[in-house]
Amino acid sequence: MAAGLPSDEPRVCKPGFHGRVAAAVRLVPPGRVTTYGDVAGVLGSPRVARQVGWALAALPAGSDVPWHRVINAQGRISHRGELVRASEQRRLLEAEGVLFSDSGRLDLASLRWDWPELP
């Protein structure tokens, strides 16, 4: 437990999580994007984003989560200093026919998923 947190307190990761990001994410289409903030939310936990983010950076080399579908809410590629891994999600993106503006961003309101009810 963490220190300061009362052992009443629920978690919001609770082990499993990483699994049900990544079941999660598998259900966005190619060209289709979600946010990280969607991602937790459909979860139940919309204020887990940045962990959404961890457990999408902690995937393993070629695993079969279509990770670069996720992007952040203004409907940019967060790089986070990973330079390399922005332009690998880029290029990933535009092969699905995702389009960027010249300053980055795509068009999130007609890209953006429509979750469905998840079970």
Contents of the next structure:
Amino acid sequence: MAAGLPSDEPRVCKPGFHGRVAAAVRLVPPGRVTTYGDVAGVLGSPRVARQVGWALAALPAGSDVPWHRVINAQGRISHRGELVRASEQRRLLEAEGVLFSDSGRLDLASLRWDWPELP
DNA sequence: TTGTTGACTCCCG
DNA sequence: CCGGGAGCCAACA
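Having seen the form predicted on its own, can you show the form predicted in complex with the DNA?
What follows is the whole complex; the chain from before opens it.
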């Protein structure tokens, strides 16, 4: 096995699409949010918003990736069934100072983070 | 190799 | 405002 790269390491740490997603999301500062499409666009393909969400779903528990700062283009939380996940996401965002609307929607025009361009 | 799935987005009614 | 359908690409079995 290659030295310096333990096989126990999760795939998200390897150089791949999810790896870039994790790295990009990790650059999002507290109090700001971004959309799946934006992350995908910064990665080079605005069509791969699904893969961004899929990559976040593959993140290991306790990862240093602020997955809760990633929302859909509608300014709402994507739960896809797991409401527990959405509840925690909203809680984490509120803890960072992000305010939600009555319908559980937030102001993307104000909270959407402007990417400084990713290599 | 192919086929299926999916934390999305856009369009239409 | 909300719902349904189609398209897109990457990872997994």
